[in-house]
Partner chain sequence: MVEQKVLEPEKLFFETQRTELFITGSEVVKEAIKRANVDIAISYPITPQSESMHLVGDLYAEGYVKEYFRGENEFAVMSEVMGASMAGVRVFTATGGPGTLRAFENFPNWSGSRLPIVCAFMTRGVNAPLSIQPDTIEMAFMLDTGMIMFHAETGQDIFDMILKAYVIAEKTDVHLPIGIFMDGFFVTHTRDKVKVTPEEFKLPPYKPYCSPIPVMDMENVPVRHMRDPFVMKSNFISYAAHASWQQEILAAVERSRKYIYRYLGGMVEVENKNADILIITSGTAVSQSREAIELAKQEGIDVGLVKIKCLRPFPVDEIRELAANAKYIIVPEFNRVGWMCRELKSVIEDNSKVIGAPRVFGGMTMPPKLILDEIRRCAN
Amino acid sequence: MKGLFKISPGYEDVMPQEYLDLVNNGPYGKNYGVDDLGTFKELLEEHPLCAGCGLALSMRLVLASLPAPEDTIMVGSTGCSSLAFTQVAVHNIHSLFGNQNAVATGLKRALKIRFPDKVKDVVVMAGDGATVDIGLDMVMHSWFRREKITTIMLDNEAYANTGGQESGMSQQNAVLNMAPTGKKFPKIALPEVAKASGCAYVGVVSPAQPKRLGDMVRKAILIAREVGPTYLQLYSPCPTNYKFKSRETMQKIKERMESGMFEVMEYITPEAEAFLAEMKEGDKQ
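Would you share the structure of the sequence above as one chain, the form predicted alone?
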């Protein structure tokens, strides 16, 4: 698959330098991690997401943490993240709003048939609107069926790319462009839903903890390979719709952690724990 990711002969001279760097210096075939950010190209710098966007940083950290980027296919959905998916150094598919887990299910099954002796990781990465609101039925049913895919929600607490409507993940009483009197019900506890729905691994973290985020991404994907579905929630509030300065994103996340509005958590089943321990022992040997 690495050989497929290249520029067609004759087009090198007309492609932007950024894209040439993406192809030539992407993560394929390398064992990169969060500590290596800046030494390779995982996302074009001039992506269309807002300055200071925690979602954009979360995407970068996820891309830097994939165990096998050359054997990974990301499935995205309509939302802010879809604007940047065309500019990442990994194979990806854009699905219709909300059906990303259904697309990922079919893709994972097809790859298993096509490559029976090769692990192909399928990772869903979508916003809170696609994951917990419009796509919740397909997300939960992929968990009920124990599909071996990883679902990552980019939790920016709003329908950010369509004007700032409230989502199920908006904080209660949050005032937004299209929620002028404040949201009337609490933030949906999707991690608890994921646990009850059969996920072998569930985590909540933010880009303010990059190393822990990277570690949790790798765990989620590795466990999904052998044990069952995994879910990761990346807290990245939207500066544009929550009206704070872009440079304050990490500060806002830390303030919300201190106030109890957001907490890092990790849940793992005994079966998944045993799998990780076995894998670690194998690496030692």
Given for the second form:
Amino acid sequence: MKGLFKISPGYEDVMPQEYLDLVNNGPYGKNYGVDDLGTFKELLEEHPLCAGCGLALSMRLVLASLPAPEDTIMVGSTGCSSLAFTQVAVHNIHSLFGNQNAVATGLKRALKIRFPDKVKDVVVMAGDGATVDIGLDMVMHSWFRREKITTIMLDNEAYANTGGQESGMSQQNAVLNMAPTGKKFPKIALPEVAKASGCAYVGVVSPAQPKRLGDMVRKAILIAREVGPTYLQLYSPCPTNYKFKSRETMQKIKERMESGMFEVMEYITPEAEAFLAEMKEGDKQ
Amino acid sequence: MTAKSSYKVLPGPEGYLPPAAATMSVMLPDPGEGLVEGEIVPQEQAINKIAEKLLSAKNPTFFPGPLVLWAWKDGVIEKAVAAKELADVVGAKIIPMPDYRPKYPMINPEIEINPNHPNLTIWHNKIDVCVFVGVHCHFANIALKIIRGGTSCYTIALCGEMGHEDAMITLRDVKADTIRKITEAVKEMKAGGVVSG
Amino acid sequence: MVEQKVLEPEKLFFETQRTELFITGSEVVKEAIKRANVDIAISYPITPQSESMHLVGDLYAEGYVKEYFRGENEFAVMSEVMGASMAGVRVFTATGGPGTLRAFENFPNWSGSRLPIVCAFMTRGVNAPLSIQPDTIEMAFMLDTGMIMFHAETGQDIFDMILKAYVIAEKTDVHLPIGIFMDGFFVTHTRDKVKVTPEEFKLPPYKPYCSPIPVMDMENVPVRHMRDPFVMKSNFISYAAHASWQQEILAAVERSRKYIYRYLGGMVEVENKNADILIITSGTAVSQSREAIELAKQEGIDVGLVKIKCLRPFPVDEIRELAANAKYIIVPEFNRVGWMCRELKSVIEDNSKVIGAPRVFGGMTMPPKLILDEIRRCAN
Ligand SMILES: Cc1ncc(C[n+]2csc(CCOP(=O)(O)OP(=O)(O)O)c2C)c(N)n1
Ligand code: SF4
Ligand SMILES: [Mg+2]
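Swap state to the form predicted in complex with the partner chain from the form predicted alone:
Now the full complex is given, and it begins with the chain already shown.
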């Protein structure tokens, strides 16, 4: 393991417990996944997001599913998730609201120059407002340019951090701040846009299916490493702004699924599929 | 506007929002030099002053930062060991700054220090002299100013790069060797009769 | 591509044998970047910047620059170079006028993040109405972004300022973005004699781990690090942390002064400083002033000239001292708002002697005669 995860001799006994745990029982180089949650020290430390926050749960699952956390650099954006990102034990960038895919583009290309023979996964994880509204041009252009980065949207169907305003991902007719008479147009079909824009893999899932979510995160990152851009949309309801009880988050997702308004979806290009098959073959040998 | 030329980098509490020393015309030392309370002096003189301050302190404390706490590249361990030895010889406490993140819900000031509110750790442990070592320059300067603003702690910054005007004493280009020189100075002073407070 | 060897900046700048070229400002940008050991350059077209970034593209095609592409808009481009810089490489980009304003949110963000990004600004008018013509109004907006700002008068300035900007920007105690401003068309599209360093030498590479803030590569510590962490609370701790951070940016700007002296030979250039009438300005307004001073001389009027090379940090002490004995200070500018005049008035003790004229804008040239008129008024 790299020296960055080792404590210098003589300082072990002054290091706070959380760092000792990270060193002794962290996920770096371990190939852990969602199934291993509870058995290792997670990357995400205590954070200030609300109780029952769907987005916080999605973040936790994504972080537990990174195929190579020791070589993953993440890019976030302003929003609720940025408050938790300060507590994440992989290098991550908060730059401005909406420029995450542009930042990730520069980051990925620079890392390629500095470490041409090393895996350096660049993973963007940002809110729906950041991804589909203010940052949409940069999100799409990173796809058009076939940047080898993974884009993950934490879709809580609102601008949560600024107090629950309508976003492009809100449902039609939803009454929210800045949509006092209800939203006038449907939820933006970003997964369709992603397919048409050159993504090699597109997925929609929620933390109600943690294992599936973990699998899809892995695929999205591995495909981005070798084949091309990937997009993952994680439906992550916000109890605070949609005014339901914090323990009802999973219930909300299930209701959506039962009513047919939310479906898990996966799209993969033949090239990406072949790559995954090849990897599996390699793993067996 | 505050008069620039008269500005001295001294223990606080300096008040609501103390200025960055660099904006008060305090300059960083050149190689071979150190900075004592805003004045450039030969490195050796600064080293002696550090030894003196450490030995006369009631509760000297080292704040090692990420650059020495984590064995991330060649040379780090040697420097970390040298810093630990110095702290031991002085009889100083070690309170780490393992990273720079704001902590939720709050830090435990007994066992750690954070650049966003270093004053909490200093107040809690009644630290009168502290040593920064292995802290990235940007975060060291942020913390050093906050300390000057809110506490009476005497700050010493052992910098691997160019030094810190916001500390009361700073050395630049600090390597394991430089730290061992301070240890030697402390030992000599002790032998000469200066006792730890 | 010429095989290039790394040479220490001091040697490269001051000890190598220079050759004289007769080239446009855009071509000078290319010559500087060729020797700057740049890893990534990112472009977006806007007149009068485009030509220089085409030429930087040629450098990429030839192998002098490792990576180059056209981004989707200026806001994105400035974010892209930011991501690259945070990953620990040396970057270059350029824009101007509306592009500068489109990208604006990034500039204080670069400074706040302590990124040694070097960006050229080929200045032009801003809308409305649209104008592609020379005007330095965008510099008024840039003055308080926390960036270091150089203003080139000549092709020679462009060459030296760009190369030296990398060295100054990347000092650990500075580590800030530097903007090199040049008046669109007047210097970018005119030919000038420029002495360049040998093309077989380039600057040493950027050293990412001398950065005052961790690099985002998962190869340095601490691993639990966000660029840049914020304390998002409404309490004094949060305010104090943010305030101290901002002060550190100001401090870093201040620390650049000694390097500006070392590499650029000072913040100002002065001719005939004891004259009663002084002209103080920057950019191509200096060249126009030189001609006016020649004309005044023929009429027997003695006029001194102060060329300000660096606007941030501002040469406060230098200007105060120079202005102390002058009776009149004339400030010609290529913009409507007169930002240079404002700057000078804010530091000169008796600022009633500062004359904010002549001012031209909208793309107009500044006939030396206009400046001469001001000189005559002062002399009578
Ligand atoms: C340029 C700019 N415009 C607006 C904002 C205000 N702002 C901050 S967070 C946010 C909402 C974020 O929404 P989303 O991306 O969906 O993330 P969420 O908080 O819902 O997780 C807004 C509008 C900003 N910080 N910067
Ligand atoms: S406001 Fe909503 S999205 Fe934001 S932290 Fe609270 S529950 Fe989560
Ligand atoms: Mg949202």
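Worth saying up front: this structure is predicted, and the values here are computed from it rather than measured. Here the rigid core means the biggest group of C-alpha atoms that line up within 1.5 Å when the two forms are laid on top of each other. Positions refer to the first chain, counted from 1.
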*Leu61: with the rigid core matched between these two forms, does its Cα shift 2 Å or more?*
no
*Relative to the superposed rigid core, does the CA atom of Tyr19 travel 2 Å or more between these two forms?*
yes
*asked:* Given a core-based superposition, decide whether the C-alpha of Leu111 shifts by 2 Å or more between these two forms.
replied: no
*Check the Cα of Lys41 between these two forms on a core superposition and give its shift in Å.*
2.8
